[in-house]
Amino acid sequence: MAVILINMWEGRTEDQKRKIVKAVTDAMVESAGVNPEGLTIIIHDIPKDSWARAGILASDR
């Protein structure tokens, strides 16, 4: 069993998320031999005002 956490800024469409989880699943199956039924992917949509780098909120960049 494997769990993958994806943290990214909010704003992606549901269709984009479908494509992301399909691509990540395919990569894990191919490269790590993971059974797709044992793979969990969790997407955290994070608002830009809750994400900072170098002391600056992403919403201020």
Second form
Number of protein chains: 6
Amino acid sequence: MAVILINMWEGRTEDQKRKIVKAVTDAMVESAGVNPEGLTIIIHDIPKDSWARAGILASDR
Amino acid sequence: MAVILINMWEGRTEDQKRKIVKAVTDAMVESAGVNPEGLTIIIHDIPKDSWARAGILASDR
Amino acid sequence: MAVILINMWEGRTEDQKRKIVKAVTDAMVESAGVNPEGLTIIIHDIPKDSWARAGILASDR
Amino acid sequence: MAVILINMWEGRTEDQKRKIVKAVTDAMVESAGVNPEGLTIIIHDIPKDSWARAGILASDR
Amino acid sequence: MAVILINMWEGRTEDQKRKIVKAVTDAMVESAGVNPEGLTIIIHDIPKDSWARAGILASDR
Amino acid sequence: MAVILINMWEGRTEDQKRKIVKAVTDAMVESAGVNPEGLTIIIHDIPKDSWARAGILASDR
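Now show me the form predicted together with another copy of the chain; what you just gave was the form predicted alone.
Every component of the complex follows; first up is the chain already shown.
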């Protein structure tokens, strides 16, 4: 079993999320041998003013 | 001390959350012996199009 | 569905964890109405020298 | 490299977040010796009715 | 940019992890369009006595 | 109140962690105005074979 938390910038459409969870699930099934029924994916949509690298907000880049 | 992060589908009312944090805190105090003052609970409300099992969004089920 | 991440000090026995996950699951089923089959709990055991409050490690208190 | 997840009460302005990520990054660079380019900070803004201590919602205090 | 936290049962070898992070990265690049340089994956290896579904430890199933 | 989860490569000594939690706490108090008593920091020490960027394990770089 596996639980995957994806933190990414907000703004993806439902259709994009549909493709992401399908692709990541397939990748985990093939590479890790997990049962897809036992795989949960949760997406945390993060605004760009809540994400920083090197001390600089993504909204300022 | 303990910090509990609850990821669940969005849509609960404040009153439901009031009951959830009370019930989970009581459960932790009784089963784990933690001091309630040292127990923090954070709820992450997740939209159904950001939650997937078996590669399928909860919003598509 | 819900995924609960419990961060707590390491040192609990398997039997204590057995009681904790049972108690928290029961609390979530009763207070939040989640289906127990859809509830995953993950415990992160944290050493006291990796936990701090007010800037002081738990191992120094 | 380091990834820091900050859970805090919602309500900070973008300018406050700008100061927070700068200050935390500087603190990590000085105390942990991480390269700032390898340091990501993600802020999770939590409503007060999704945060509890001692079984009581922050919105009820 | 994205940060992915994978919680899964402990016991994978380094070679299995090498395949997992490659496969998940490829899946994210293709489905989400993220730049691989901006994608960090962190694996949390969880013992079976720290993982529960339906209130039952994985070590008891 | 705030809860900070720091994921970083394992290998820091207790004294380094002591300095890190002190520095990050001071940074949060000054930049975010949080009460230090309400600030919890949890460090997740991650082995290099459980950390990847651009699909490559840190243990392979």
